[in-house]
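Heads up, the chain below is alone and in the form predicted on its own; it's given as structure tokens.
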Amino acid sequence: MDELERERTISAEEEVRIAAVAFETQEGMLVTNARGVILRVNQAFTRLTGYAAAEVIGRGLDLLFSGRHDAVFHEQMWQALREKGDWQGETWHRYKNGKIHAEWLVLTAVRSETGMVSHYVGNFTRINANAEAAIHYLAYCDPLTHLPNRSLLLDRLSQALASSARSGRHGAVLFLDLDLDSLKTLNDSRGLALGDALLVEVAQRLQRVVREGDTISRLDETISRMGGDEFVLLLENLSLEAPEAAAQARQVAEKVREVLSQSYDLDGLEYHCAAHLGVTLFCGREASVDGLLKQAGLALYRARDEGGDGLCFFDPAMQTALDERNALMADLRWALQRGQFQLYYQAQVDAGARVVGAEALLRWLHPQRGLVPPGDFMPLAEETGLILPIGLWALEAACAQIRSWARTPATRDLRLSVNLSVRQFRQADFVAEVEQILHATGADPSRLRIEVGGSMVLDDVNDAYTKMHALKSLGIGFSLDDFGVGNSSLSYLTRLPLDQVKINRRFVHGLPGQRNDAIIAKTIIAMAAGLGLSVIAEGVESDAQRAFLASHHCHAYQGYLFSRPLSLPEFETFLRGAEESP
């Protein structure tokens, strides 16, 4: 054997010595079994992490986990190792001294002769300090406001819970957002740069409000929009007593509202922006990090609902209400398929107390809950889009009833009024949908009256004009519901093909004694008369109300004075009784 051949030949003993030297590199190295239990580490591992070999051998890799990677990250890492045999990437490990460092980790699977994984070999290198700082900033700071972002907030909130558990002191999470519509208007009218400038100024004002040690974090949950308008304030070391801690948190929240309500100078533009705050207290680990953010979020939603610069504290009743709402929403999704909806009918009478029609009112008869009030489920139906199939069913059921009543002389002349949702009316194929229903049911269109609200008209007057004239050409009538409430305009009284105006119950309730209600009711009746429209008043409950309306020439009435909303059998019984009355 020549010299070159001898150099190429390495004995088993030499291989062991070479492997030992290779293992003791400047990179941290470790060997685990197939279950991830550490079997061996090198000196560089000890130097970098601070752990002696005896402290880690026999323990799992999770000893080094920092908590900055979630379960999904680790599952994907192990899956890649199982499928491909190797994995590498940037990780954050917590060393023995508690500090967290960025590393580049490479893991490789070692397989036996049978192809089964017997060991894993890992080596890692510290990312240099400058690069680590840059990575940390990008991972945990918001680049616009330079505040901690959501990831760092979660880490600090977890630490705050642990600290609270040790000290017994309360903490608080303040979840706030700006007036979203105002921010959107600013971005749309003056450009994103001014919107960003506003957020930066908000961040600076928040930093001036809270004392040192509080954490302010910006949450960008609306990923479709650049930036974000939501912030979280984490307050620690509050009082041992909950009432006093709540007062301390409220004091900070009030100060936040005060400073954020002051005008902003944005490139010469004086701008004002409202803020809403939701607050929840914590003490120890009674709630999880995610649970606290959800509680503060629920309080924030309540603050938004209250309008203005709302401030609301979380109450367990809010969570109960949310759970109930979610359960109701789940039931609502099945209600139509299970035939739980019914139409109820409330009589409409003329000046001579003769029943001339009815309003069809949707009711949900739940097998366990009983009769669910419309105010409880209609907003959910609107929010989820279920109002479209539900509204279609109600329209079909009303038209089928018109057809059924047409077979009987006593009911063939009744008009049936049906309410539409805004979403239903805005459907591009709504007119065709109504035509199809009329054709399928055989209902006389002249017996159908659609009630439209001011909001569905004003949002797109041209679209409303086109659709209403198309339906009018079929013979369908229209009643303007809630005129004088919310978005009302005299202009569409002349443009739209209306037949009737309905006086809202809130103006009827104060009659005849409330001067303002009396003026409004008289004005509506006079305007309708001038335009050739009939008038119906809803919510009529007393003879005095009816007498006042009649004295000013109101044409029709609807309310408990005559009949409450009735099921179909009850309504038809009521009709027979009305016919027999003198």
Ligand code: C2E
The other form holds:
Amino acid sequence: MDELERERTISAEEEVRIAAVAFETQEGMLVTNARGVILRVNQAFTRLTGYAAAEVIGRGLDLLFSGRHDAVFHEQMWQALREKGDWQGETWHRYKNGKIHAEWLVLTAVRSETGMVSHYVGNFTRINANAEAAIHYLAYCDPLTHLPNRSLLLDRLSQALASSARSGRHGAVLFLDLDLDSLKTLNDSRGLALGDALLVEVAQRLQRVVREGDTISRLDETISRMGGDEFVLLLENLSLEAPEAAAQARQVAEKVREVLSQSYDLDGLEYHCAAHLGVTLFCGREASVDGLLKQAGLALYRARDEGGDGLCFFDPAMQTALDERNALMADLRWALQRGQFQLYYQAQVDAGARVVGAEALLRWLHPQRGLVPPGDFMPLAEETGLILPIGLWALEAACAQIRSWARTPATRDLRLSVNLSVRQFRQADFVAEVEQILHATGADPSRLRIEVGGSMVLDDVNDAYTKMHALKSLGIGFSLDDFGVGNSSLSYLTRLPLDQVKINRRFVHGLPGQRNDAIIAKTIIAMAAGLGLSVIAEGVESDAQRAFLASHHCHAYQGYLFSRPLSLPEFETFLRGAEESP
Ligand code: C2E
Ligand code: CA
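Could I see the form predicted together with this ligand next, after the form predicted on its own?
To see the whole picture, the full complex is given below, headed by that same chain.
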């Protein structure tokens, strides 16, 4: 071997030493056997992953892979190694501390002289910290406000529950949204950019509140944007005592409201918007992450609903009320099919106490709850739209009753009043529907009186006008139900084909003693007389009320003084009794 040749050769012993040094580079390295069992790792591996050699040797390569890779990923990786002898790609490794990092992994197969794979050598480098941050950012941050997004909040919230369970300290979830229309109006009228600018400014103000608030500087907090105009603040390390913790949360909430209510300068446009906040407290793991967000959401819902100071705390009674409401709603969906509705009849009497008609009032005969009054289910029916089929049923049942009463002389002259919901009245084919019902039941339209509310008419006076005149021409009568309440106005009274005005029981209640009620009642009677309409007072409970109304020439009465709303058999018995005792 000449000099040159000697310079170019490495002895077997030298080769081992060199390999050992090469193995200890800055990159994480590992050697596995043909089945992927780890045989060796270098120091960089330990430094990066936190695993000592002894902790990983003998374990499968899978130990490193976080759950983010699916079966297809693993299959493709092993297939490439078998067929091409190497594989490289981005992998997500779970380090010993549980954190997941993006890595670039290169795996190379080492073959024996016979060509069989004896080992795999792997080396990996952390993907550029910036790139990793970017990936993390996309997954966990709201790109507009740079606040944590919903996923990150859920993560933090579950950590917060664990830490509260350890420390015994309370935490709070503050759910906030901007005045419902603010964002939409802004987006609609001034373009999306301004809406975005508003959200960014809101985010900045929220950060300032938690950063600068002196009283709360000891707290840990997370502010996140849930989407749209909804933000959530998570407060940790509040007091050990619930009342004090509630006070701390309230303080932050009030500060937030105050700061957000200050005017905004959006590209020269001065803008104001209010925020509503729903707050719920937690301690330990009593409630789940989902449960807490629901609670805060519920409180927010109430804060929005109630007006007031725009701030509401969740309380368990609220949850119970909601559960109850949901149960009732579920039952209501079936009530019609199951034939659980009934009409009750409340007598209407004339000046001489003769029964001249009745108001049909809906009752829900619930198998467990008993008789449910409309006040308890009408709002649900309105909300779900079930009011349409239910209202239709009531109208049909009333018409069928008119037809049935027509067969007997004692009842054939009764007028039956039926209540109508705004939604029913707004239906485009309402008139045709009524015609169809009259036709199907054979009811005499002149015995039917529809009670309309003032707001129903005012909503769309022209539509009301057209429909009422069409129904009037069929022979149907109209009574104005809640005159004097809310928006009633004189002008439409003269335009609409009304027959009767009802004095609301609110004004009857204070008669004869309360001056205001007395003035209103007298005025309504006088006005009706001037317009040639009849008047009926509802909610008449005492003789003194009736006497006062009679002295001012009221024509008709309805109320507990004469009869409560009665089931059909009860009402018919009542009618016979009224006949016998003139
Ligand atoms: P409303 O039209 O104002 O009905 C009169 C309400 O006053 C009835 O309550 C009746 O039971 C009650 N009332 C009658 N006399 C007296 C009295 O002397 N004193 C007092 N304090 N109250 C009296 P109810 O039956 O609970 O009905 C509540 C509301 O539900 C009705 O108010 C009406 O708006 C609605 N409603 C009832 N039936 C129907 C229906 O078939 N369709 C529609 N759309 N709404 C209905
Ligand atoms: Ca009524």
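Rigid core (definition): largest C-alpha set, two forms, superposition within 1.5 Å. Nothing here was measured: the structure is a model prediction, and the numbers come from that model. Residue numbers count along the first chain shown, from 1.
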Practice item. Compare the position of the CA of residue 54 between these two forms after a rigid core fit and state whether the shift reaches 2 Å. Key: yes
Check your understanding: Cα of residue 45 displaced 2 Å or more between these two forms, core superposed?
Key -> yes
Point to revise | Exceeds or equals 2 Å, Cα of residue 35 between these two forms, core fit | key: yes
Practice item. Look at the Cα of residue 256 between these two forms with the rigid core superposed and state its shift in Å. Key: 3.9
